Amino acid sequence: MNWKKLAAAAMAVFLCAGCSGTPEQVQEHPQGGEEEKHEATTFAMDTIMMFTVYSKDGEEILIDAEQEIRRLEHLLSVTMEDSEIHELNHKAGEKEVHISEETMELLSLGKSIGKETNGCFNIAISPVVKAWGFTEEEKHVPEQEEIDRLLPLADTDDILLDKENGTAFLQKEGMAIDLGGIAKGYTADKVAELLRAEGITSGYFSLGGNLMGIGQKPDGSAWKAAVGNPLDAKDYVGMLEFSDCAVVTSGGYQRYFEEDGKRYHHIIDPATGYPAENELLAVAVVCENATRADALSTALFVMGLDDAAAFWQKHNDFEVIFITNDEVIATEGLRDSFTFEGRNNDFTFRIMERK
């Protein structure tokens, strides 16, 4: 999420997925419909933010998303000190904290997907992915008895929810949320609600590399999403088409940091508490609704590959591309939108069909 770049003729921006890292590229050629196109860059939940609409009035519809971000930036920030979410972690084990109907939303659907994917997905595991210095800016191995202290602070059956009430409790003393892993995708939902309200038909935006496609080109055509290799951060494996959904996609390789000579990275396996590991260098989720794609990409991530085709395969709502040390997998609904290109990278590929 360090490094964009846009060119002039055909825009093209080059970003790293979700939580993760895998670089993907844009790309954009219109035959028509330039005079009403619109871009605007912005920073906002410590990521890079990117957009193109095709409006004459796209330049005033931009702003109102940009003032979208800013509003669920400050609800759903840990960092903000007047955010909800910093409240409610400030009040952990000591009292219920009053939250917005969109906090509440975002709360229950993250205690859901955790459910679902059988906690693969858990947004209480702030205080271990702390201990390993992730969000901080000194990166350690944390010694296994502070491992085990904290991992009994990551249930989320402890976040207490009172939708009547619209309140948040979290129950034990030093426990703390981070919706890194699902924020940026409900945003990219909200955000793809009001321009398609305010008559977007065309366009697609960049969240930190979540990426979300509205409608097609100008043109007709689908848009375009080099996905990256993750060996290489200057070259893909194949090339992606799509319309009306989002594309993210988690890895471990490009937030990480060695110790003793072995590599850490920031997706941290609830279970365990430490890295995920398996063969899995990068998930890339393709689902219409960003916020399930946004959870789903890190959750599949720490699961492995068989676990996550067993998943994939019980559910029709989202395609995956896999990506392997020496395979690239792509499940059967994306047969006639994935394009392999990374055969010279000694990549094989294959589609996964369902049973």
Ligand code: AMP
Contents of the next structure:
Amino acid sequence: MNWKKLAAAAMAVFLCAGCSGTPEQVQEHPQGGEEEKHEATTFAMDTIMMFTVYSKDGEEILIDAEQEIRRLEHLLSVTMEDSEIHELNHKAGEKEVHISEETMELLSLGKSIGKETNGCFNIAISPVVKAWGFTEEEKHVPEQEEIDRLLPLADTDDILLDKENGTAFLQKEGMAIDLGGIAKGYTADKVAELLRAEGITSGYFSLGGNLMGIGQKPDGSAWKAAVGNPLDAKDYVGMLEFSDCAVVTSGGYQRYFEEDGKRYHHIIDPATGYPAENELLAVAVVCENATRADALSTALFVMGLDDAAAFWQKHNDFEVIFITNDEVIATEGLRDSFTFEGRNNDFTFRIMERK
Ligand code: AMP
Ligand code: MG
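Please show me the structure of the same protein in the form predicted in complex with the named molecule, now that we have looked at it in the form predicted alone.
Then the entire complex follows, led off by the chain already shown.
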């Protein structure tokens, strides 16, 4: 699909923080360089992507950004038959395959974030995700016997990366990589790098809810996003201001199905092979690095509130908004940038302090 240019004179645009349809109005500043504002939207990596940049060369720069996304999709997609990941999965248990430096970098990062999060983030979880039908859109609860058989295939130690020779090998037949929890973040970092290299100092984009803000708005204020209410797609629980960083949300409300009255979502706890079940409904991670924000939002959601809070206490490079059934909790670093909105819902709010 080609860029569809949106009306440049639009008075407001919508930004969505990983929520299904919760809009936020970003008011345009009158001296905001309207004539230099360029917007575009496209569909790639199975999701809608929206861009706004301020530059007289914005139109050409956004075409370059789209090409960059297509290029990365051809490396990282699980479903595209000519992607490097597809080939790697196809040759599992059989043969190593040559991969690009970028695919190597992302696989290596995926493995290391897996270790760092005690296996909660797992790029080898694909066979289990497939068993739940999330890839074929034939969603169903698999037999326990099937989960027991597939879980041993989700061991990231069996992903062998040979950086010197530029090859990767999945040791066991039936193994497969799924970069669904990290690829959009990686793409966001690459696109931001390209936009900055082409001179963009003010812009933002959303890759299916993975938000990235470059610099600030032309009037010098921060970008703003609504953090969606996982219990009500039309509501939001607060507003987040951000600049020069990514905001990535993971939640069980984003993709799910119901069977026998129970809801099953798409984020799998690698310890059980079942959708992660804990008090968290959603997690938003704010981090300069979008790849890390993406992987961590998935991992923290799997961990549950206590382990995720302990993980945050040990790290200084990201902040989090946790949403449970009845609470919205923002970590200390977001004290001045997150504004809780509880008018239409029953959430209470608190700040999580550093110990
Ligand atoms: P996200 O929306 O970034 O939280 O990623 C969710 C997607 O990542 C799912 O649709 C799966 O493709 C994949 N996934 C599911 N569970 C995990 C997990 N525990 N670790 C890494 N990726 C996962
Ligand atoms: Mg993720």
